[in-house]
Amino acid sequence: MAQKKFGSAKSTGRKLDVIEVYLSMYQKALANFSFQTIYVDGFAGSGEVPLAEHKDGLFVDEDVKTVIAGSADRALKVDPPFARYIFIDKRKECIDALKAKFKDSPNADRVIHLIGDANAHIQKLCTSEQWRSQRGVVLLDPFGSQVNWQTIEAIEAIEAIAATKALDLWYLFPAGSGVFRQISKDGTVDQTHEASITRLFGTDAWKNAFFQPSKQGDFFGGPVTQDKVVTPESAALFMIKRLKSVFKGGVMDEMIPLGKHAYPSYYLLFAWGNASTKAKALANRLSKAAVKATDRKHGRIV
């Protein structure tokens, strides 16, 4: 299927490499335990990523790949494989493409394909499954601000990722595109964008963190204004603080900035729910090793 090109070999490639390395190490580490393992991809796509063209002046760099393997493709090739794979996408054409592309995969019979909203499907999964005998990894890799905070933190009778205490989360958080760029330079926020940011964080406390009273004051008796002080980095740090409030296992302090601009569009974040001493140590060690491995391959993305 034809997909809109996005990302770059450096930023998108690094993100996917981090996930691939982590999944491989995760499965090897849990191979000697009796847990059933599950991999959940909330925005699975079609199995491949068509990259945007990279140009040097007027010339396209012919050495840059135009298509790379997506997260679903990489997860299916992990050895040993997960007991179950759940691929979710709201676009039927992407799910159809996934089915066709991997119908001959040795792990095809382990896959469940779901069409629809990732938030609803993941909340239902977290609520309905018995997690005592299962462990897993969730990837939330949205194109924008599609992830609701209630998919991360349990609300009333609806369970969520952190509440399972069994799932690790890799989250491509839209700190630049979904937060920073939605707030005007003059400190104003469109009502629709305000609701979207609150939905992302699950609180409106971001308003106190992302603005400060204007230094201009109200010299002529006009209304007091506020200045925008948020950056993509501070927005990502605010999300890390929010994740730490619900993930009892831990949250990786290191953030991976992704994007070619001075203000990154996304930051790749990691959190884990299992608070046992061994599980905390393992998740911390594996995540840092995955990041270090891709540092050597890609270098730091700014």
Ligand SMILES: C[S@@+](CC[C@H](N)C(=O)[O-])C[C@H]1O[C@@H](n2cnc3c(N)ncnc32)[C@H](O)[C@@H]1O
Given for the second form:
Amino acid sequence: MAQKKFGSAKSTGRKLDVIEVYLSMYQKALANFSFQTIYVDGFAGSGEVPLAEHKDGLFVDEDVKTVIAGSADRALKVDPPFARYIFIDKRKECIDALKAKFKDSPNADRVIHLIGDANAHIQKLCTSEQWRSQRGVVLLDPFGSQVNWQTIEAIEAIEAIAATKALDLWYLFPAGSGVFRQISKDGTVDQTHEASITRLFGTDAWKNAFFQPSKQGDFFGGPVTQDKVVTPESAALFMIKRLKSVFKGGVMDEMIPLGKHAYPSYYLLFAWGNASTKAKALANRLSKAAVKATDRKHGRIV
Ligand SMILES: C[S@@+](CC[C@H](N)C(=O)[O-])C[C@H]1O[C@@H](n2cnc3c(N)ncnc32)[C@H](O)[C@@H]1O
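Would you mind giving the form predicted in complex with the named molecule, to go alongside the form predicted on its own above?
After this comes the whole thing, all chains and molecules, with the earlier chain placed first.
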């Protein structure tokens, strides 16, 4: 199997269901317009997701694997299909698995496979494509803190997702695993984690937001230290604020906590770049409907 085990049926299943429902509604709605549509899967995986947890929490034999359809599989089955699909993964084994799995798909000839870093490929794509006649959806579904802010906000001559004003973004933001857990209880962060958090947010303003001066230090007259006040939720809210600063269409206020055992390792976030009245209303309506449709199936994780 090309993909390592990750996620749980409840959490990963919910994430993929939200995206599948959104893509399906998106394509139906866009069929009424003359745009070419594109689906970009930055962390495409192998087309299937071998879950790390036992099915329904029950003990099953170690060899019994629960596998669910991955994002690429679900996107390829959307009706009507996207005009183009871009599947990116750093691992050649995953791209080979995608090619083999979908070689007989009726939409196989619409797919471009790219091996390598999602950041580099997406920045190049955003810069080189003509966006006036295209609309699309980008999924960023990393295992950890691999998405650089530069892939979201343009810098100098390099375009990025928000700047195209044509792309919607679903982002699995690692608020718990990539931010909260990288900061120690005593308010210290090692240099590697500090750099990684700054890369995620594209600013070091998080340092002011996630700490406060320690009362204890003051009390004993010792050096002023700081306390960690960030939570996974406040880290996700900080990212929503960052997204709102660059996505001219809007950002979904609702954020979907995902993770095992009710711990929000991630939040699924949604933003869209097109600021036209019609596009704003459509993205708002479709994203809310996708979340609601899957609420009924999975219930809330909070
Ligand atoms: C959570 S999995 C994606 C699952 C996929 N969306 C699905 O539903 O099947 C993350 C994937 O990202 C890939 N990956 C890790 N770092 C990457 C990077 N910098 N650029 C592109 N892909 C990367 C891994 O090889 C892995 O397949």
